[in-house]
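Here's a solo chain for you in structure tokens, the form predicted on its own.
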Amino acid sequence: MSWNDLEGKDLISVKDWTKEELDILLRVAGDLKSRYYSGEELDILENDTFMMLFFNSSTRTRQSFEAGMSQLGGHSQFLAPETMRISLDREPGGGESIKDTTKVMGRYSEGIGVRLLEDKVDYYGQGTEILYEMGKYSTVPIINMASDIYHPCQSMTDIMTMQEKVGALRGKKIAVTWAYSPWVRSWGSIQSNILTSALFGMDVNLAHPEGYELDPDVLDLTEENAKKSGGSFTVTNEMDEAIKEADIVYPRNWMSPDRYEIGREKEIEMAGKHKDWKYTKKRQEELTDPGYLLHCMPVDRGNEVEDEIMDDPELSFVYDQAENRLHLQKALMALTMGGSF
């Protein structure tokens, strides 16, 4: 397979790409990171435009995509749906259709990124359905900048970071654990992480209190990925069991499956019953091996993880992981948007 074979390809979920294609993405990301630190000026996407449609706000996603396009010689355009006439309502009169909006955006750009999470849709999975619908109509690649089911840019960044830090991932143990926070966050980053970690041969332990189960289809696919790669996948309701002898610990809050029915305030009340689900220095020292910290950010310090771990330069991968979003997404845009290397 050639790098050029990825031109025009959507990335909505890692399940849509082969392992070989994902490995190419990682190699190009590493190459672009090296060229960045060598001070090389690049024009890989000179005069190209990447449209960024943000139904939901972000902390790092907009920053990293915008900086990435600038470093590749192109331009990114931030689009807020509330300033447009696009409508997610399929009924006549609700606004411009997804089909029409997507087709026209493709005439103006070489790539389209979309961020669409649960607070902007009516039911779980609708956000991802809309991304696939856009992919059907688009003449340029659609990149998922976080949906209600998946966050592939984040999970591939996780893989890139872990490979840099601990080497080959086959046989390494990652504990992905629910952690207390009143922030009530989406499933996409967590679900994409377990899918991708299993695909790369890791032993994946998922832990959460009862009542915080994830998407059964994603869990089934994670199990399939583990079998194909020689890794493993286990689910437990005990945090300490999950992180025992873990090379890497990923403590992050996520919402319950009832989020759409019970609302945010009830979710906060439920989470408050599990404040002991926290990655502490004591747990790191007594249970993990060595328990490096992975987190997609933002980190709820003092709730999800103690500052002592977060600020430990030997244990915390978090800032390097955040930086790697830049390099991974540069590679993704360059490959899918037909960059000239």
Ligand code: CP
Second form
Amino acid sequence: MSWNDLEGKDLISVKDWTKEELDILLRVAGDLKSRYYSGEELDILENDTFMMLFFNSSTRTRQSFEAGMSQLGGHSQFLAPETMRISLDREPGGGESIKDTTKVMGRYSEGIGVRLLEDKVDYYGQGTEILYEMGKYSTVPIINMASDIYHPCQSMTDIMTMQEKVGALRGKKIAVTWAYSPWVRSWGSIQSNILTSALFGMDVNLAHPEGYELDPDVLDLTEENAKKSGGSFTVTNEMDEAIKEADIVYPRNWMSPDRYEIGREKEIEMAGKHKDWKYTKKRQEELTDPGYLLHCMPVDRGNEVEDEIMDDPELSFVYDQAENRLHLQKALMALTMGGSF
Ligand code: CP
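Alongside the form predicted on its own that was just displayed, please also present the structure of the form predicted in complex with phosphoric acid mono(formamide)ester.
Okay, now the whole complex, with that chain kicking things off.
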């Protein structure tokens, strides 16, 4: 296949892209990173516009997409839904439909990014359903900037960062573990990470306390990906078992499957019973090998992971990982929005 074949393609989940397509994305991201550091000025998306519709807040995603478009010679537009006519209410009189909004946005732009998750959806899966609905109506690529099920830009950045840091990923062990925090985070980053890490041949150990099971469809697909790639996938209720001999540890809080029925306060109370689920220096030294820290950020310092690991430049990947969002997303926009390389 050629790079041009990716023009017009949505990225809502990595499951919709082949391994070959994802490898192209990584190669272009690496190339654009090198060109950025060599000081080259780029006009790959000159005069193009990327629309960014954020139903939820963001530090990294907004800034990296916006800076990325500037670095490619184009422009990005930040859109808050409360400043628009759009409404997720489907009843007549509820507001402008998703269909009309999407069709109009495509008349002004070459690509549309959307973030929709957590308290902005009524039930698990609704955010992702809406992204696929937009994909159906859109004449330009729809990019998932984090939904309730997936965060593909994050998980492909995770892969890019791990490849840079530890080389070929086949046979490397990653422990993706629930960690205590009162922040009640959603599942997209974690689910996309396990799906993608398994696709790239890693041994993926998922750990969480009982009651924090993830989406069964995502777990099945992770298992399938591991089988296809020669990796492996295990699930345990013991953090120490998961991180044993791990090359990489990803300690992150996530909500229970009952989040939308029991509400946020009850979730915080439940999470408080598992404050020992923390990536500590002691655990890193006694169990891992060597247990590099991977985390999508924001990090709940002192709860999810101790500062001693977070601030150790030998162990912590997190700032390089955050930077790589920029280069990975530049590659994604350049490829899907018909950039002139
Ligand atoms: N990791 C990530 O998506 O960060 P933001 O929520 O700050 O965009």
